[in-house]
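First, one chain by itself in structure tokens, the form predicted on its own.
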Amino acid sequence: MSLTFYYPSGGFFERVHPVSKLICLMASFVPPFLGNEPLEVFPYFSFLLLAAFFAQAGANLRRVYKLMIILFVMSIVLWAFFYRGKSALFTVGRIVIMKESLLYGVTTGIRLNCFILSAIIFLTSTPIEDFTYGLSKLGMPFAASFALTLSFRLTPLFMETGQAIVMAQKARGLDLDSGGIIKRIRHYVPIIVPVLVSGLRRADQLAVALESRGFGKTKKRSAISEFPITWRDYVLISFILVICFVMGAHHFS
């Protein structure tokens, strides 16, 4: 199983300007602050996972499903007894559940999946390099752009590192699974250590290969690819600044 997020499937997504890709990233982010309610979030998260299936996320988001639950539902747990309310729901022992905290934890929690959905949007969507590129063309330094991007890029083979590591050293019979939960934290010491040392070794590498390429030599880059603005980019910028200002209008009414 690839551990990247990028599917390149060639739809309407794939093909719109990083730079518009990037603004619509962060314009998505605005919406779900704009409903102080379930019933006023939901139609928006509703809509991203329409964009999700859309833009062809359906394996990426079986992979993230679990995470999307866990906020939603630690994201009411914490909410309904920090959050304070006025309307008593029902009560758990000495502790009183409000209404109101329960609804702003439930509202809390399809904003963070909203959130969530956004990225794996983009990432499906999105190669790394066209990640750079975007984010060099809003005006942020190569070399500052290159290494938020390289985290993107190393994060997947780190995890596939350790997931190698892990089944060699099952392999030669490391029990991970058995004991109490201090047990199995030294279990996984034989597995972080090599995990390091193999970091360690690739930002080496990395760093003589940037070096021998001259990384950092001129200010200005050129790109290998060049993006034409075309008709998608209109329409997906002017779809997120009209979904903006319907639930704005909405909001401050």
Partner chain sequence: MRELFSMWQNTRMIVLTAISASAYVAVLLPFKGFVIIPGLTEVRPGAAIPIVLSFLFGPAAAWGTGFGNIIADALGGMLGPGSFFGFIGNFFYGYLPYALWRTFMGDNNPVQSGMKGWLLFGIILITSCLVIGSIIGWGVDLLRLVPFGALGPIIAVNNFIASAAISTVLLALLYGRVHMWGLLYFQILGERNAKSMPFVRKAARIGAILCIAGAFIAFIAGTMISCKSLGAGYGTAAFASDAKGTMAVAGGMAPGLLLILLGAILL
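In this text, all values refer to a predicted model and were calculated from it rather than measured experimentally. Positions refer to the first chain, counted from 1. Note that the rigid core is defined as the largest set of C-alphas that superpose within 1.5 Å between two forms. First, how it differs from the form predicted together with the partner chain.
- Relative to the superposed core, Leu50 undergoes a Cα shift smaller than 2 Å between these two forms.
- Relative to the superposed rigid core, Thr149 undergoes a CA displacement of at least 2 Å between these two forms.
- Positional change of Met140 between these two forms stays under 2 Å at the C-alpha, relative to the superposed core.
Same protein, the form predicted together with the partner chain this time rather than the form predicted on its own?
Here you get just the chain by itself.
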């Protein structure tokens, strides 16, 4: 299974300019805040769910659906304790569950799931290079966007190293699942140290390799991929803005 969510489908969302996708991702976080009750947020959630299937993100949704359910349930439970309501609905032992708290918990649960759906649509249709390209076009300095790209690239390597070390240490008798909380965490020391040391060995070589290719010498950089702005960008941005406007008008009216 791939570590990232990207699925090259060649579909509508994938062909949108990375900057437009980032703008739409940020704009897509606004509508859930414009609904105060479950019924006001749920239509947007349904719309995002449809959009996720349109973006061929079904396989990725299967990866996160448990997380979505847990977040929804935890939101209801947490807000039942922390949100003050007026009308008592029922009691669980000594705890009185208020109607307003329950409704707020459900609304926030749907809201959180809207964010996950937006992120899944974005991550399914956007390779890491396009993500960092978009960030750099939005003003992120080149060195920082380069570091972010490099981090994304190195993460699977580090994880692979980590898994290999876990297996090697388990073969030597390391038991990660026994003992109390502190003991169990301390069992990870023989894993973390080799992971960090192997990473540091790469650091010096990487820096030399980068400098020998003239990294950081030129201020104006060219990009290997250029993305044209097409009708898809206008359609997507207009669409999300219309949703924001409609929900905003309903919210403030």
